[in-house]
Amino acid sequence: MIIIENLKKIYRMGDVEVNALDGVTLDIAKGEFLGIMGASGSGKTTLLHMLGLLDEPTSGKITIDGVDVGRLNDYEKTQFRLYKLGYVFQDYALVPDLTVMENVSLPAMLRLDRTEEQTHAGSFEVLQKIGLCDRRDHLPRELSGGQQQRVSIARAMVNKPDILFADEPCANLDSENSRLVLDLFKEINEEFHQTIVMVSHEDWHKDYFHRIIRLKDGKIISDGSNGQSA
């Protein structure tokens, strides 16, 4: 589903060049729950942003579902993200003045192939899935951190994306709520065969992943199932 070839990202800070990604080559299969792990500054979030078309690599190639995404123009990338990709961020990124239902509905409302009735039905269905239908008319500030992150997951899933990207989704949660969120990811992965690519620095999260790649200084230093190097 995702083919990454010799991906590089160089940031320039004055006269200094920082190799955030230094020749990453990787394949990600459909239905895989992949964990990207490593120390702070290893390139985890940079790689996720490249794969999610939120930033552009300096060089290299990314192919998603047969599409060379580097050849897409800005409009085509926007449409690709809208129809194919979903995102969950560590800070939830909910719109504070919109209700839970309205937040979840936002991505579906942007699609031209959805009626208002379809958007509402799809949003209600995904809120049922995460167990927050009774909170659909509440504002984000009226929810706990764990509930807000579950709403963020619902919003990411409402368009039924091919790939779900999650950037440290448990970073602001305690252990109990982190486990609830990860259990939800696992359930989504197993029930819908959902491809999930998740960045994490918490070692115990590895128990949820099918496969883990570990980065250091922008390079893959290990790649294996359940944290075991291949």
Ligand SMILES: Nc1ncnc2c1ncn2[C@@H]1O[C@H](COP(=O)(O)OP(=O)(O)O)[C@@H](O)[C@H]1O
Contents of the next structure:
Amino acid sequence: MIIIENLKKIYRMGDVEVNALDGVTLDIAKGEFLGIMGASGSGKTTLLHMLGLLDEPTSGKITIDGVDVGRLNDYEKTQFRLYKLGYVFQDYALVPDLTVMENVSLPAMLRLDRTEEQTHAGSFEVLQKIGLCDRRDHLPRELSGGQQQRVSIARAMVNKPDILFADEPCANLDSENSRLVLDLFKEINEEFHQTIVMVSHEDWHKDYFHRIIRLKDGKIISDGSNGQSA
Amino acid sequence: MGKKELKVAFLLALRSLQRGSRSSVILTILIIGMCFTNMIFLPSMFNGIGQSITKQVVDYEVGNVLVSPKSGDKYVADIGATLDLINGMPGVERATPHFTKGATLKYRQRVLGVTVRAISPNDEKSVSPLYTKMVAGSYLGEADTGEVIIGRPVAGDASIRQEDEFQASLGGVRVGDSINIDYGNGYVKDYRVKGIYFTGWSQADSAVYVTSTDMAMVDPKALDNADYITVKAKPGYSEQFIKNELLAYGVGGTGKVQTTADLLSKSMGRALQSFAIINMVSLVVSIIITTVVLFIVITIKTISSRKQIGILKAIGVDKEVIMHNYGFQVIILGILGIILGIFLTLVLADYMAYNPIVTPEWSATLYVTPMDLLQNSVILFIAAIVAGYVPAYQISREDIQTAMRT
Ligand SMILES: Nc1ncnc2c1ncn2[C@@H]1O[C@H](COP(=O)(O)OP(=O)(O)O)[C@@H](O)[C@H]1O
Ligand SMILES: [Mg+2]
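Give me the form predicted together with the named molecule now, not the form predicted alone.
Whole complex next, starting from this chain.
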């Protein structure tokens, strides 16, 4: 469902060129829970941003569900992200002045194919799923880091995206909260057959992934299902 | 930009104001309110002064239209026929002649030079509210002779020593007292003070009034001549209409016909020009302050939530939603500020209506029309929108990568 062909990203800083991605070719299947691992600076975030339509590659091609996303204009990309993709970031990035419920509803409120009732019901359902329904009228600052990250997962899930992207979602959490969050991803993956692409550099996270690709200097150095890869 | 997008933008704006920094919201509204008040205060006060001067000039000097001697003539002649003509015209309430003469008043040890105005007391009632301004005694009767009414400043106050007086007076004349008037043409006579008035218009207050009947004895020319004729318009008739009518009936052949506005625009033209410049400066300063404050407030908001804006765009929130979010915040702040400003202005206007700033020349109240309020609101509102949308537009166009990697 995601086809990546010879993807390159070169950052130019003055005279220096950084090959953040150096010819990545990869297919990701529907329902897969893919882990992208590698040392800091290896190009994980860059790859995720390319796949998530948040940045444009220098060369190469990305096809999602048959759509060559490189051909979409700015507005179409925004709509594509809204309707088909979900994101979880390292620092939760909830809107501080919106309640938990409002934060989760936000992406759904923008969709033209949802009525107000559907938006409400959908947000309620996903909040129940993450177990924070009783906190729906709280502001993000009134929640712990782990709870905020679960809210941000709910926000990513409310539009039932085709692909869920997560960039080091546990980087700011202790191991207990990390486990809660990872368990939630796992549940979502299994229950809804949700495709998840997650960046991580914590070794113990790999138990959760179906398949792991390892990056080094912008190149894939290994790709295999869990347990078989080195 | 669909309805849903606008709704989300509005929700974001509302929540940011409701749940963000309370003090910043209050301060911003306060500043806009003050700027609004500042914008409208000086022009309204100048307007108030202008109105009060105009009213006094109409009431105690020239009426709505003034017929004065043609250049070269000392008097408007043949007034009997002219008055009949003017009084018969539609729209004219009443026309009344004034004949004035310089004179010297004597009372006990005091001597005072004044202008004696001769009026037809009954006609004058239709033109001037002087008869309602008596503070002691009574107004002149139609054929009174040997009686005079004098302004309170002329009468003076017996409890103030002569050297302490702000304005020279007769040092405490009371109703019934006898004062001596010397007209300088050999005619000297004692008059009984029938009444004392106070109008607030210094020219009138420093004069004394006698009847035309009396004046005719002093100077027979008063019978058929006047220094000027004041014409009062009926309600609903414009000064210009009366002037045109007078000219059409040939009064222009007898004297020079001018409206109050004509006269004031000549004498106050200079002052009005200075007022206009001061008004413009206060307007511009207010607009600049409002614009700068809102610009800073919104710029700080956008910069401090740069990363969050990047994330919102990443999850599919269109840049227009981001822009209108800040736009709506400015609109809400602007409207609340303007409402506060209107409130402050009206409170101030109300206060000054009861406690005007009074000087011998004029009394200043705030003359605020709904049109002034509307005009200034619109100007300030536009300034606010520009100030808010510029940073909002800039931040909304920022590249996702730049925003997120900060
Ligand atoms: N905007 C940028 N400008 C220049 N270099 C960048 C930029 N973003 C990332 N890089 C560089 O690209 C490489 C890959 O970065 P990134 O994808 O963030 O790595 P990771 O997420 O694996 O830590 C790094 O060397 C980083 O310094
Ligand atoms: Mg990274």
